[in-house]
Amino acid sequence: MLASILESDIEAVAKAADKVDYFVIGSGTAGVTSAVELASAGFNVVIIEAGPFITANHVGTSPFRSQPEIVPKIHALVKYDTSWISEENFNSREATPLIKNNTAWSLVGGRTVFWGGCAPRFIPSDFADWPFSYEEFAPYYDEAERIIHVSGSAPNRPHFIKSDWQYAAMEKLRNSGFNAIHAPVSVDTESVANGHISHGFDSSVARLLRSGKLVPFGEKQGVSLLANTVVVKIEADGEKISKLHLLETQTKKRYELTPKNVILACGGIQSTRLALVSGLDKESDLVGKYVSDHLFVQGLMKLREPIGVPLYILLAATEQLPYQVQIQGAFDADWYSPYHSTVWLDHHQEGTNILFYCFGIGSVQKNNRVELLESGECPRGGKSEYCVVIDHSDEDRELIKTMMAGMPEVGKALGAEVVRMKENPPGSALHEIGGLRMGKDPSNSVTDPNGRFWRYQNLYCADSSTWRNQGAANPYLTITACSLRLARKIIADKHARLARTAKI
């Protein structure tokens, strides 16, 4: 089996954990980006992933792309249900069982195997409450766009969809006051020439395999992979993380490792959940708080006649308009699950239905939080021992109304009529942030601006759980850039320490 070749032996890692410079928990874009960067600088890295190795590519790049009966079965192998509920429902949960209303995935590559590919940047005003500016962050965006091959972001990476109809539609939308652009997607559009072969959709697992850094543990320096391995608990001793408690899910065998450094990269909710399960909230009541997700409105508009070509336009957010709209089509079906994220690849020649997804910036309130439901160790992936408690603010509800009211205007500009619209519940956008927020002051943040925990010298977070707020844009590119920034800061700190030692 391919997995037996690519994965490392947990027994070998347990016996020689002192040889590992960084344990990275999670194999999504945050984990793989930081791991590969650190390995490229000479560190030994082990990625620990709770789920199995299922595929070496994004499903949109695989032969299963257009198989509506097969892709859901791939999802079913690795998905688990989660609960996002209101404060009222949380308080009444003993009388009313919690509803599992959202889906998450646990596998090598995480959501990067299934994500929709849209990869725009946040705009400068989105960084207003962050401990660094857009200008300071922009070089990491440049690098991340190169790493994940964002279309349209460089002369050698043209836009993915560029039909005459799309250009004309963008012009109509702009004339109606909308900031219409080609959707920047993380699909390699570089010409196949001079030894370059297009890579298709970005996924962290494919990127890890292509990096040349994936190695069997102990054979040489690089990144090693432990799959089907849950980090049950992180144990702290004073100002350092002293133990990692692991569960190998196939054998049910448990291990304790002594790490030099640990990087959380499980995603906005799971990194926060692990911190809570590990009791890291004892030092700060901010752990687990200020959680948010995009406000998410989904709808359908109908054209008067078929356009015969694919369409993927982004109405990008502005400082005055705090939401983004993805316009995709055309299709003959009249509705799709938002989990069918690559449906836009499969337009229909005679289709007249256009999908739109609106993502609005949700407010960040302290009491929106990850809440543990029971004590003790988590089963595989943390399926049932937590929920997310979240309520929309008055501002959120007004923005949802604004998004829904704006869609008929979008339809009018395109010569289409909105025929169906739905507000999706919190958590369904799968763009969650917060729980381990960063900042310049330990009194109002959990990590420093680079993602290192204030309280622990050897614990870092590379994913969106450190974010103080979100932009309207899909978060994938920004997560990738943040994890790259963290790795570069770690490497720079090492070089600075070596320079100081050399002077002494």
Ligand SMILES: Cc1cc2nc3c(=O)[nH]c(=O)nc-3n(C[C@H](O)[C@H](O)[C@H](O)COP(=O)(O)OP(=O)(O)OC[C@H]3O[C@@H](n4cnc5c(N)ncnc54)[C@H](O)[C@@H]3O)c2cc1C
Second form
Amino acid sequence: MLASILESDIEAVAKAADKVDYFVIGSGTAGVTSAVELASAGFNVVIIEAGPFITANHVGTSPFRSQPEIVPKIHALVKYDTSWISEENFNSREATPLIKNNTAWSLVGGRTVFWGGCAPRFIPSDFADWPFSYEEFAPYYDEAERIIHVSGSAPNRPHFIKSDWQYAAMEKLRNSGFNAIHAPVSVDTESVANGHISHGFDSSVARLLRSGKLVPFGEKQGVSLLANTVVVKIEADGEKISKLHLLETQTKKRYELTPKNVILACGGIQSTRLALVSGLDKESDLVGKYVSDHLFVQGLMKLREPIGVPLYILLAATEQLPYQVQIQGAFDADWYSPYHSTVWLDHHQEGTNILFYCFGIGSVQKNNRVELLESGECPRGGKSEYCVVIDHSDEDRELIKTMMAGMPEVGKALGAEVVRMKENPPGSALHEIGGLRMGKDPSNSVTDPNGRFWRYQNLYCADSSTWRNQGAANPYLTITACSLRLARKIIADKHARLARTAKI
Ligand SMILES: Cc1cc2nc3c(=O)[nH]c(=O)nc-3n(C[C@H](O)[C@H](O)[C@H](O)COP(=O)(O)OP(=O)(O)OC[C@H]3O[C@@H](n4cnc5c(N)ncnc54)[C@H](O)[C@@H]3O)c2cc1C
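Right, the form predicted alone is done; let's see the coordinates for the form predicted in complex with the ligand.
Zooming out: every chain and molecule, the one shown earlier first.
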């Protein structure tokens, strides 16, 4: 019922597509951030989202947080299985069916409904191979931190966890040479006062609603939402995208639109998959290539006795240390499952388990790629099923060993013992990047430094598919800041065009 109020009618959009300035595909943080920004500058925007509307908030900010049996069922409504496999497995796929070893999510809000909230910045050296510097990007980080309320990033947004134990543990870790900081978390810590009511976890669907820009299509200028609608193909005619092919998943009806502009925000891998299905790789063999994910080691430490207070510390990466460690606790639970609301909000008074997650910078190799498969229907619609083909380099394997070897040192500094550690397979960090890499030179990149395709004037990408590599920090804040930057560049271009026309 609520969905029927928030969503627009696909028939109406199909009939008046010429009134839409930007079609944004995907409603996660990449999609909503640029959609709201463009609408705030006066554009008419339509977000097309494959998944259904299920909730207006992050599950950890909702009462579902206290229902450990219900939250995995909410995931089950909207997740589907994907394959991240080695070259060897890929080559033997006719003999051995591909394993489904990974997960993707499809719903209004995308993964922002479930994500863990850890929102650090990349460090300046992470931008060495990007077509812009940290210094140029820093103002977008500042704004993105404000938009998604990153704790600790401004005086009115204090740290989320405050306990003497946390301060003492950070001190001990620093004395042992680690760059220990309060974890920057995207949970609104601003005081509830003077009309400000805390927003909890950032979620793009809540943000879209709060922006006041969500409108029924055709009635007002703003952002309209089509849910349960898959873009199955993008069609190009010369240097322009000339058609979007849509499938409404409830009625199974198909639609064709002629868009003025299109922004891909389907999430890493999915934007690339859509580009491949649409044959946009015909003119560049870079499309689909240079895919990567964080190297991911997770583990469990045990404290000698309960500390009674929550703990959430980040060992931030440095130029010398190309990995980051999230340390969270203390819990009764002894392992992390991505299908619960959050792993760390509900610490246990008597808990002695501390969970840690190390994210290492993975190498970026051309042959790590998205492959369309000859048969099978993708749950996202369209003819082709896909898989990600990825192998670790020798350098990756060395870094994984270094991360594992470093953890007992971390445990020692905290007075805890590492009792379990596991290297998770590629893709499981859910921090995927690449496939549509940006650059300054059209001969070695798919999009320009802002995310506009070199070969198609009216096609852009707002998500991590454009990234050439990533730092050790989790990606959400950087995705949000990149999407904001793309929208600002589009708006600046429009103003420059208007100024030129006025002069003539
Ligand atoms: C459990 C969990 C915990 C996480 N914790 C963290 C964390 O602590 N910190 C962090 O930085 N990151 C974390 N992440 C990762 C983070 O959530 C993602 O990197 C980020 O949300 C991606 O945003 P996005 O907008 O690019 O993509 P998504 O959120 O994936 O949104 C893309 C949307 O596009 C839609 N779509 C795709 N294809 C089509 C199509 N063809 N037509 C129409 N719609 C389409 C999808 O249905 C989806 O809703 C976590 C992820 C999960 C699942």
